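Given as structure tokens, the chain that follows is alone and in the form predicted on its own.
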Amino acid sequence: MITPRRFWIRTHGCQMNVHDSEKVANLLLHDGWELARGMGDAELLILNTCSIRDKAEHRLYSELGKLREWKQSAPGRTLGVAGCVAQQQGDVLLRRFPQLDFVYGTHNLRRVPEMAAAALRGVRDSQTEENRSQDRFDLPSRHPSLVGDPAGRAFVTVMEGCDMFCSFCIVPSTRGREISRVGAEIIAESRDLVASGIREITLLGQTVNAYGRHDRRRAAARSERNAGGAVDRPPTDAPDSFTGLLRALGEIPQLARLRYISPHPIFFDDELIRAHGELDVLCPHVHLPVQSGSDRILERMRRRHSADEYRQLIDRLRASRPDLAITTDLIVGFPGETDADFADTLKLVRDVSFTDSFSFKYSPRPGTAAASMTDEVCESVAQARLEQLQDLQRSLTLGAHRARVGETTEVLVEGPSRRGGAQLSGRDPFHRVVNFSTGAEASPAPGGLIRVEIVDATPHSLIGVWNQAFEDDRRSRIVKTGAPFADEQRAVIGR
């Protein structure tokens, strides 16, 4: 009996990444593979790269330099490195660094179990180009061992690639032009990944509510061609347009949560506005990337967006879901970001009380647009200005945190919490991470939705209580009367 080759991959990155390297185990437990216990463990090692930031590029160099000891201690040993910086380099990477034996693109995970295999034949090869087709989503289905981590929860891809070009970001040069996938395949994966127990799906493209608009607009030509001017536009429920998909997705039986990372302003419309206030499964949360809160340096970006465009979108997103939950990133020392610049974007992180945000010093990508600007601002102001912000920050998230004390929220499960102890860990429909004690003998498992207390708040968490009692009464009432599960999780999040 042939024992099955054993892989590991360590992701840095974004959620599409680690969607990314969901995807490659998948193929390659379809291929035979098994997923090792850890590094040390393994025949394949992959790194999954990320190049948003430099600092992540010279992480990559760094681990390749030590995981040449790894690569020797045992024959037959494989490396390969993936993503964004794999994308970018290609066969430079391969000439750097000998210990390399293969190297793919963002658009060439189906490769990797035929790369896999050839590296073992002592074949080092390099896949980094563009793929336009929509066979790139074309993926098995979900192999019974892959477990996602956390459990209970997954990604769906809608569509990748990005069309915006703002001048800070590589992204339209390692994941290419936007491509949309087909609707029904979304909707049928989601559809499986509920049945195998998926109580929570997050929708990922890299500006995910542009999904479908340039099939729409393809569409409309066509129509407008084939009838002599009069332009048949798809309606907006389609399942072609993002809240089309939404609104389909929501009616699969037994998804308890819908979440979608991450919007571009621009392409907030009336009706995914509207649905914020009326699907029961769209999470009360929005992440939503504003970058500055200054309008001369939103122009220097390329963001098509003002600072008030963004504030009167918020104000209607809440006016739609007052308890709406708002995140954001945002970027200082951006190239000529002037003292005054910088105190718009506190305003504006004031003004809106972002719940919280993920903010970082400018870091100069190449090939970008504001690489070329010369006015970079000093290290240390940067630095002085990002602690700044973060200590806003804090203590906007605080406050959120500590105004939710004495509430009850519905968590998802995910096991141990980082704090230690007795405690476990989960998240809430607003995307809050809700540290609990149990106070039983019995915990709740991973996956499953409960109810926790919340008794107190940290600038990271919310800490609560599970009362199994109540979580047993709770289930015992649904059984009895039958109450749809949007019903009961309305209840939960206090609409």
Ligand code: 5AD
Contents of the next structure:
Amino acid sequence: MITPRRFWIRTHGCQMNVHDSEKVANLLLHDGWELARGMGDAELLILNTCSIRDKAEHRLYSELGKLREWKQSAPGRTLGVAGCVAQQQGDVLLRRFPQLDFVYGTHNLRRVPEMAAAALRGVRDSQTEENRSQDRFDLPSRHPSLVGDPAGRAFVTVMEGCDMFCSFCIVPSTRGREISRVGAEIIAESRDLVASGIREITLLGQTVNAYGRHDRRRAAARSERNAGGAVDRPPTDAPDSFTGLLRALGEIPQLARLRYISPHPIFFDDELIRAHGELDVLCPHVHLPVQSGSDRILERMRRRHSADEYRQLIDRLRASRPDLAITTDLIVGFPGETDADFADTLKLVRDVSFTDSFSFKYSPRPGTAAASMTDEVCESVAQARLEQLQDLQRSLTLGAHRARVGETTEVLVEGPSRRGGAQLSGRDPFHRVVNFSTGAEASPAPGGLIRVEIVDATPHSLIGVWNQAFEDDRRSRIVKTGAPFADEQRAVIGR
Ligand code: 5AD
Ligand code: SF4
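Moving on from the form predicted on its own, please list the structure of the form predicted together with this ligand.
Up next: the whole complex, starting with the chain shown before.
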């Protein structure tokens, strides 16, 4: 009997990349490959890369240098590069790194088994052409041995690509044009996932709430041509609108939580805002990137909204769902950003009182409109602004966390806490990390939905106590303390 060959995937970057790695793992499993325990016992290693900032891209180059030894230390080892750097660089990577066997871009996941097989015959290949058809979403159903998330969470792609062309962002060139997936397929995949035990689904798309907009526009133009007059717009609860999708998914019994990432402020309409107040399954958290609080900078970033329009949107969302947690992304040191612009950002952050934020120093990316702006902010100023912004956020986050001490929150259990000790960890509906201790006798298993009393707070997490007596609810899965977390429950496609 021939021993099956084993693969390992190392993933950098966003949720989109994590999910692409899952898709490729699934394709390889269907092709007869097995998952390795780590890169040490893998015959095929794939690096799934990120190029959102310069630093992420350079990490790949140093990683590839180190992997020369991995490749040479056993015969027949194959090395592939995927993701956004692969899409941008294509066969330049093959020329620059002789240890590399294949490169595939963000639209060519389905080619991986064939490229891996060709590599064994000594064929070095790069596939980066854009695929604008629906067949890119056409992937085999989940292989039985694909190790899922221990906490019973899954991503579901609803759209890919981006047509927004924010002036700082490389994504439109690495992910291509915006294309939405057929609604019925999204619902069918979600139903299958829930039937297999998934409790929480996160809908993925670069501008996820723009879902279906091009198809609706094309359909409207078609019906205008045909009828020579009235436009038959699809009703907003049809699954070809984003809110229609959320409502249809909310009908799936046993789906406990629904999230989406990342929306763009300009694609929030009344229906979506209302859904936040009406749909129980929809988690009370929105990650809504704002990037800057200065109108001048927002304009130069081509974000298509002002700081006040963003504030008004937050007010409308909070009117619909008062306890909504809002998190965001921010960039400091964008070309031309003055002290006054930065002060506007600090003001917006205070006004909105974000529960949390990710903030970054601007990094010029090749081919973007901002890369040719010459009024750069010097590194030390950008660094100082980043630190000031992060200090402010830390105090806001700590305040938001402290305000919740005494509350009982629902936690989807992930596993042992990163803080070590005997604590477990999970996330609550607001997407806050909750580290909690358990009683001596029993402890909740990953994937269990349990109730935890919040007893303390740090800027990074809520600290809680779980008590079995809280659980009058059959949804929670309890295991005896000391029972190991099942081996197959570890996450595979880690970062
Ligand atoms: N420089 C710095 N940060 C960036 N982001 C995207 N492009 C850049 C860039 N060129 C940030 C944005 C985005 C997040 C995913 O990464 O804040 O929302
Ligand atoms: Fe990049 Fe802007 Fe598209 Fe987001 S909306 S992926 S920031 S271009």
